[in-house]
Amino acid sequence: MPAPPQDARSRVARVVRCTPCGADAFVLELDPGEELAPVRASRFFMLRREDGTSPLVPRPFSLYRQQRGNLEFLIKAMGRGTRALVSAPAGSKVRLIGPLGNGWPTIDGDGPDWVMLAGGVGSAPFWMGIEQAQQGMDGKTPVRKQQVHLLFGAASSDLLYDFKGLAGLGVSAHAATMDGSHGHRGHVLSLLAQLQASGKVPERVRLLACGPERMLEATAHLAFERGWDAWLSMETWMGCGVGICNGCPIPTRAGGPRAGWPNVKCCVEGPVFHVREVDLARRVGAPT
C-alpha cells in the first residue's frame, strides 16, 4: 500500500481570518504555529474544528496560498463540514493534517505552453501553481509568463472566485461563464477552441485541468483526441487521507501505466493523475 507523504504531519492550527472571496466562498488563513517548507501545488491538507461544531471526518481542501507562514484555503460554503469552517472566529483551533498526496507535476519552460483549466472553485490550486513555475522547480527551466494561461470557467461571474487576482499574477487569464456575465459565453473547453481558432493559444499544449467531474472528463477525452499531455487535480470523498480508509479510489484506464491496479487512491497516489492514468467514464458515486 502507498504511504502516507514523510511530510504529512496532524497539528493544532489556529484561525487568522476568513475572508469572503465572490458569491458563497472565502479564504480561510491559518496560522500552524510552524513554519513549513514549501508545498507543491495542488497537495492538500484535511481541516476540521477542534471545538466539535465540524464533523467527526475532516474535509479535503488544496493548498490556495503559503504565504508569511500561514496557509490559505479557497473554501466554497455547501455543507455542514465547510461552513463550520468558515464561519470559524479568529483564534479558534482547526485541526491541520498534511500536507498530503502529489501535486502537479514540474511546471517548465522546456515544451508547449501550458494551459490551466480552472472551474469554480477547481481555481484553488492554481494560484500556487503559477507562482511556482515563475519561479522553476526541480532544477527545470522557469515558465514565462507568456507561457502560461489560464482559463477560468464558472456559471457566472460570481463565482470566478478572485478571477482579478489571479490575472494580476501575469499570465495569460481568460474568463468563460455559462450566462455571458464576464469573458467568452459558455464553458471552459469552448473558450480553449475560441483562443486556439484566433491564434492567441497554440495548438499544441500541455493541460492542468482542476474542477467538476464532467469539465474533467471533456479535459480527458480532449486530450486523447489532440494527443496532448494533460494532469487532472481529482476530487473524493475521503475519509483517512492518507491511504488507510479505502474512500477514495478511482479506476484506471486498461493499458495505462497503473493497469496492473483495478483503482488508484486519490489520496496517495494523487489528486494529480496524468490522463493515461485513471478512467473517469468509470467512477461511480463521485461527489456532486
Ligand SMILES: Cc1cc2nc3c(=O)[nH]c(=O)nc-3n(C[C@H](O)[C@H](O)[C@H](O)COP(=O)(O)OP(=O)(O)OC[C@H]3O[C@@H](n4cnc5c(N)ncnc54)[C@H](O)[C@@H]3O)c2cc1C
Contents of the next structure:
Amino acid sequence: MPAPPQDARSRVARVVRCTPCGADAFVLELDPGEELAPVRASRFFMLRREDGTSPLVPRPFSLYRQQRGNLEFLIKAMGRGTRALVSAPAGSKVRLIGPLGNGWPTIDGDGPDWVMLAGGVGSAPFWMGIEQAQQGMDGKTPVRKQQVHLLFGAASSDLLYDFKGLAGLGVSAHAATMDGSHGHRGHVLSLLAQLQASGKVPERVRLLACGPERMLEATAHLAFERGWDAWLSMETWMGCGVGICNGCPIPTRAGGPRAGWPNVKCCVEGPVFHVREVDLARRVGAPT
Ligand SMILES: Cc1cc2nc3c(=O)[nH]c(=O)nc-3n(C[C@H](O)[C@H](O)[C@H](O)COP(=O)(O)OP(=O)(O)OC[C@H]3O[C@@H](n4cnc5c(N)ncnc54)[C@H](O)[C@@H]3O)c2cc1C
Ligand code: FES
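For comparison with the form predicted alone, provide the form predicted together with the ligand.
And the full complex, kicking off with our chain again.
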C-alpha cells in the first residue's frame, strides 16, 4: 500500500496575514514555526483552523509559494472549510499536515516546450513550478524562459488570480476568459490552438494541467489525440490526505501503467498523474 511521504509532519502554524486575491480568493501566509526544506511544486498540505471554527476534516491545498521560511496558499472561498481559513486572524493557529503527494514531474529544458494550463484557482501549483523549472529540477537542464508557455483561463478577468505576478516570472504568459474581459475569449485549449496556429507555441509540446474537471478531461483527450505527454494535477475530496480513509479514488486507465488495480489514491499516489495512468471518464461524483 502506498505510504504517506516521509517528510510529512503535523504542525501548528501561525497565520501571518491573509490577503485578498481576485474576486473570491485569498493568499493565506503561514509561519510553520520551523524552516521546511524546499517543497516540490504541486505538492499539497491539509489545513484546518485550531480554534474549532473549521470543520473537523482538514482541507487540501497546493502550496502556492514558499518564501522567507513561510508557506503561502491561494485559497478560493467555497464552503465552510475555506471560509474559515480565509477569515483566520493574524496570529491564530492553523493545523498544517504535509507536505503531501508527489508534485510535478521534472520540468526540464531538454525536450519539447512545456505548456502549463491553469484553470482558475488551478493556477496555484504553477508559481513554484515555473520558479523550480527555471532553477533546474532533479539535476536536469533548467528551462529557458521562452520554453514555458503559461495559459491561464478563468470565467472573467477578476478570477485570473495575480496573472500579472505569474506573467512577471518571465515565461510566455497568455490569458483566456470566457466572457472576453481579458485576453483570448474562450477556454485555454482554444487559446492553445490559436497560439499554435500563429506559430507562438510549437506544434509538439508537453502539457501540465491543473483546473476544473472538464478542463482536465479535455486536456487528456487532446494529449491522446496528438500523442503528447501530459500530466494532470487532480482534485478529489480528501478525508485524511495520507492514504488511510480511501476517500480519494481515481479510476485507473485500462491498459495503462497502473491498470493492475482499479483505482489510485489521489493523496498518496498523486495528485499529479500522467494521462496514461488515469481514466477521468470513469470518475463519478468528482469536484467540478
Ligand atoms: C490536492 C488538492 C489541492 C488543492 N489545492 C487547492 C488550492 O490551492 N486552492 C484552492 O482554493 N483549492 C484547492 N483545492 C480544493 C479545496 O480543497 C476545496 O475547495 C476545499 O476542500 C473545499 O472545502 P470547503 O469546506 O470550503 O467546501 P465544502 O463545504 O466541502 O464544499 C463547498 C463546495 O466546494 C466543492 N468542493 C469541495 N471539495 C472540492 C474540491 N476538492 N475541489 C473542488 N471543489 C470542491 C463542493 O462540491 C461544494 O460545491 C485542492 C484540492 C486538492 C485535492
Ligand atoms: S484522502 Fe484519505 S486515502 Fe486519500
